[in-house]
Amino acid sequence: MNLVLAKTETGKALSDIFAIARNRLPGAGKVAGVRQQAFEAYERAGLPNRRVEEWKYTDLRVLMREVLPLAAAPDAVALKRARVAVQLHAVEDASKLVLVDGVLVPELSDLTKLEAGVSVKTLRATLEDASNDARSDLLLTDTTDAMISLNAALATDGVVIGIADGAALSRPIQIIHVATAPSASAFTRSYLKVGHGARATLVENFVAADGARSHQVNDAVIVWIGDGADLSQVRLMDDGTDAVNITSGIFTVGAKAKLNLFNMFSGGAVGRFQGFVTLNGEGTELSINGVNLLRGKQHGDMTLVVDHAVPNCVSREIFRAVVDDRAHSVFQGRINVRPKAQKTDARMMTRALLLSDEAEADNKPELEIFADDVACGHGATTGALDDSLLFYLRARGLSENEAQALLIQAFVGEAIEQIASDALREQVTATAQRWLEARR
């Protein structure tokens, strides 16, 4: 009996997009070969759906409905609209790297104002360098996730950032992803290498210019952190109201290093951040925190896999979700402790606050422990605002909306307070306050 793999309409659309875009994607030779292998890996798996355990709560065959063609390179009109969006979201004193519709735009970026010890190249230029054909490894990852494979196949551009050993950056590096093209998709892939003993802050923003509608984003960032290094990363997914945003972070952390990662989803129709963190050196400290602020029919998903591969490492995960109307929040967190990873200290806590009877939250914390000398734990709670606290605040002159806003701010504050930078913490808090004001 002959078996034929049947493709959904979405799968056929993606095959057509890859066939049409293949000639305009950067890189030839080994790079093109790796792209082909990545797309074939995606085709074997197809779009993630509820039958895939890691995606059981975020069925892209239902939520995406259709796959949009690649966005064209931005023209002068698109760049003008993108400039306005950049001004609204730029972090003060940050070194900006601006990607518009999947393409790095030098005139909107600060490529000439980088601090000593920082190097930045575009992914496109790196892949197109005929003398550097071996850099096809930039499209390789160990994960078998279908959306990461699709990202490798269709990545048009991104940034390759290097931070020298011992460099202590005084200014954050900010990557701003701006969507301007309606009904189009962008595939970007970036790399960050933090040298031994270096200190840096990375900020990522996903935003839509005025007029951008129904766009899709598939982004990946691969981070290598050296021994004794310290990296703080803040990601703000505040995209267009009908955007679909799937972003992936793959982190490899050395010994006696620190990684502080924060992600907040507050804008877009569908958003998922999936982080894969491997602790490869002893004495490392990891802090991952996240917030979902959802209303309407939004769907926000934060999925994390932390791999304790060596002994004597500490990890902490705090996640908060505020869900209103008919929105749906998802948190999946898995901590793996390998047999040799003795003295591991890992904790994970997720809490969801439901503001309506139709709101939904799925929390799935997991532990896979193969060592016997560890201190690990996880917890999950879901509930509504405390009526007694609301009554207490109302009795002291606050309106119902003001009382709710105050309690919500306190609820998400535990996660936001983990951000190391005061300026970035204030920016994240302001974003949360805008969400609360819009809710009124």
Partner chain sequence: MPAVQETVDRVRRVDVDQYRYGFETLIESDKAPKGLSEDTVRFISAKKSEPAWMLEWRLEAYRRWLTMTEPAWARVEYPKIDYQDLYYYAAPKPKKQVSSLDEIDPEILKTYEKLGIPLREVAMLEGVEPRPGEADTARRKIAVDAVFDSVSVATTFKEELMKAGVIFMPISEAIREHPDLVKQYLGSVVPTSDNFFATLNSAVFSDGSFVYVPPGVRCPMELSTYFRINERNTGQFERTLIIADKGAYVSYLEGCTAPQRDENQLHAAVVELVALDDAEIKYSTVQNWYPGNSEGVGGIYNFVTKRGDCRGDNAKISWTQVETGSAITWKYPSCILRGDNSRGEFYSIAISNGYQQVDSGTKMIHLGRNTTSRIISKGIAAGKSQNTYRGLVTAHRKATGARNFTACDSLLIGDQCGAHTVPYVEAKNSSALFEHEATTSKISEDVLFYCIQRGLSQEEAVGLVVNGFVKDVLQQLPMEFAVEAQKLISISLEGSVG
The other form holds:
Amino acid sequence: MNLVLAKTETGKALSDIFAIARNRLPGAGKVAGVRQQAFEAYERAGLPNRRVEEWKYTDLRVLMREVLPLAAAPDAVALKRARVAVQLHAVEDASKLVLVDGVLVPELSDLTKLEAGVSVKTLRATLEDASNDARSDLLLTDTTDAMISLNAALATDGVVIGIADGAALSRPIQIIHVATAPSASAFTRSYLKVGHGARATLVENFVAADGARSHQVNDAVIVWIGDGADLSQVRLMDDGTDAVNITSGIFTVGAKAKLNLFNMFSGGAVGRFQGFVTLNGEGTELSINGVNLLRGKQHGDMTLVVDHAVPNCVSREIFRAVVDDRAHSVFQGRINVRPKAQKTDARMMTRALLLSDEAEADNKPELEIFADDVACGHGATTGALDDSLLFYLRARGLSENEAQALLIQAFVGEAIEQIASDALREQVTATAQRWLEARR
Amino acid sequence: MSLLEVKNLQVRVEEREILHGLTLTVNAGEVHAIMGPNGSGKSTLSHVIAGKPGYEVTGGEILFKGEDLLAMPPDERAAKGVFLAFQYPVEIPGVATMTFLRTALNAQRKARGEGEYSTPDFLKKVREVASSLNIPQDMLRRGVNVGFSGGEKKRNEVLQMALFQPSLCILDEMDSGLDIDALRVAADGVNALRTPERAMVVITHYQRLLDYIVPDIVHVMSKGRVVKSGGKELALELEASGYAQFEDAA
Amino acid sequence: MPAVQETVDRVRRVDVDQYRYGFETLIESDKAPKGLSEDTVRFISAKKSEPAWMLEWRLEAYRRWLTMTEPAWARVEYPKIDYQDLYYYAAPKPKKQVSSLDEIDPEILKTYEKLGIPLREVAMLEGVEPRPGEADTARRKIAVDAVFDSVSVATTFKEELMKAGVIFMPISEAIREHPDLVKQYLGSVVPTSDNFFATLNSAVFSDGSFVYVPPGVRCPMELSTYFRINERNTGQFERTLIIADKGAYVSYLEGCTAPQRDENQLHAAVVELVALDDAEIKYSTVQNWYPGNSEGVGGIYNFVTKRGDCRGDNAKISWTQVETGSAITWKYPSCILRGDNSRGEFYSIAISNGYQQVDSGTKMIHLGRNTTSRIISKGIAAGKSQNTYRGLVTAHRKATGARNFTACDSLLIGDQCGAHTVPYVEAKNSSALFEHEATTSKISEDVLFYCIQRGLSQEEAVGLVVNGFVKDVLQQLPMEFAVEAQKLISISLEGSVG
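Switching from the form predicted alone: structure of the form predicted in complex with the partner chain?
Full complex below, order starting with the chain above.
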């Protein structure tokens, strides 16, 4: 009885949030209509819970309980705190695009210093551009995921990035999401179009500035990769310790393209990255890799769906989870091979290292295969550190902690070494290193 | 009637013509060597005779004991006595060599309307042949070619040849991946199978193999044709002067 | 106490009333009326001359079932089953109580002969090589508890088993003769509320086997039951309960064949295994029911709940299955590894051809300390079939030292079929060590050509490769079944290559 009541109240609260926010959300007319539909789609499904197969291990009714009100647009104090956070996380040489509490902040971004071949607009401006008939399409996706629907309904801002055909960028583009407000939520939605034959690196960070507490992030990034294009993407979810971060990536990849995607979740109470990749052109190579570094009561979830829609593509997935204390790591990976997608070569390997007796790791690697001439496989292992290896290292003079750190680093290294850019790989390695040092 | 008659054979692979009118006649009891540089079409010829899918015969014919070989599926060709010793014998995990040998032998016998071997007779026969080839029993229990060395794989091919008693053996690059000792063992096995009824076609890039399996007739292939035929001395000539002289002749 | 007695009396009165008004004449008939109601449940119970507690158990399940919905998570599609359009009980007409095989309808015996089931005691399996470790002289015997439709019609080897103290009888008899054992264990592994199909079975189960092996006894022979679905429109609801007491060992074989049918038939069996301290149960199945015709019409719907409970320390339960039949297979033989050092195994070959749909796998639930499990699953999809492996491996917080190894491989033959793998691997403590691997591939053209070059036909070559692919599992079957299963695999793949 109490449960039902609680649910109703949450539902009511969210309706209120949407009603109050509606006037603040960019885009009128058709855009507002699409938002309304998206909100209704969300309301029908409700907050994802364990009865929804895709969310079986990440029950947001338990982990998140409710959607918090939208954060207010950042004021001068907030921006000052955000600036400090940005400085901490900025990647050298990158063209920064900074979203604070769900709003793009030009004075913290490098909008005027973009490389040739790159165009950036805000989602807000795009949605409000009445001359753009297709503007409401930006809020539509093919997925039926409730959190993506909610994102469409409530997205306040984001960036719309275009990379011209054939442009080979020498500097990474970095989107930094900064939270500054306590007990509030930020809904952002971004677009990236990588033109045919273009080459780019995208870095995304989720961070909390001083003062952010118990905030929620719901981000979606929709990426279109042209024929012969090459995109490397590194996402670092290193949010505030009590943050809930649900982000979705939707990728459509053309022919003879390369997509190298890496996601690491190390900060936040609850984090989920769900990636949906559709390989739509032949001869494409996909590499998706990820790491969860979890301690305390953290809950980290990486869910990937790779859809081989055409023949002759290669996909590789490597995931590593290090789970300490009472943390809970989830990996769900599905490889779809459609009937026409012959000669598909798809592999997925997920491994979890449990460092504590109360840690939990759930792996669900799925294959769904409708073509016969394929080579597909997956592997999953779960276990503790190998005692004989630990002993060997200790016999050579390493302390228990050093030996463990060395082995853990080697363990996550298998995923991290897939990152294409040397500089970013080093940066991620350093982040992992810091996490390990904090363990001692 | 010749055992094998290849007449003006033209073969394409994916729109590209590999053999452009190849003619070859092999009589019972003869050992022919086919030599030629890489890409001359040697292996294509062996595959087409054995009936490997993926080759389009656009002209010519192959007669085996006077019958149209090209009209037969590959298993029927095997039952008729065509044996191809593969350049790279495949590994078949989970299928014990012994099981494989018995299944194949009995299938061939059945196709020829002969009775199946009883288990004891079969075992006796395999053991005899295996010991003559230095093939240990434990190798027969393992999966077909799984974990076999290069030499073991080739000996396994010779074992099958001895067991199936084909009338035409095509040895495709038998020497590839073998050291001299392994080559000698395999060649001795082949030589033991030379009879007045049986013919062999030895395909090789190098003369070396022909020191061990001495041919009656040597053919030189270049660009999809036989460009020169002669006695075993032709192989030595090739060894000395290389294939280049034949490139233009083709 | 008086209240309970009152209830029992009331139920009994109701029972008698039903008897008088509902089924007085029908009790002599061989079929329950079509449809499912409390009356149907009472009818079945009455047919079996069951005690009141059993009827109450069934009715409780039935009432529970009414509140449940059919599960939809499996990757199988079928028209909605009208549960009121089925018969829930059918029996061959027993003219009188039989005491020996000679009294059984010769027609029935003939059918069994056709199926190759050695009903009469014979010197079995002449010429079969004894397995390593077995004395050459040890004649291996199989006791056959033959189930014709729903009623056991004969039991052989009973005496020899009795000498060893092994109870092996139809469960309907066991309910009457060993009520304490049945009461203690029935529903203790698969509770009446477990799932839609198991609950349905609990309400209407017709018959099945009951095995009890007393402490320290090694069952002197393989136990085997052959099922055959024969009556038109008859739901089949077998119920099997096997208990291996401390230190006992039993190997149970189950094999099935069914004649061609036009209409889909529902089959919802429940098998419960209980292994106490140091006990071992080996349960093997060869399932070859009618899979439907080449258009996908007809065939058996097979919704089975099989679960074993390693209730004692060092207990071991091993499931081996060769699934080649049925239009729909929904089956997850599982192990609850409750006792310390207990071990669960699942070896499976699932072959689908034509329009068959298989959704099968296992659950290994690690609860005790130092428990181990092993899963080897081989799925082969051909024709237009869909073949799914669905499995769960989980180690609970206190299941320290849990170990699992899983290998599930799928083979696709042709480009119209689908092979799917849905494993759930859940570790809730750091000392759990789980390894899972899965592959999906086709038969290599090179391997096929190699075999064909050596004189095998295309079909023989496929058969050979497939038998190699499934070898690891076939080896787990008792010898006589392995031979049969190997044949069956080739037969099931007929017409899959062209």
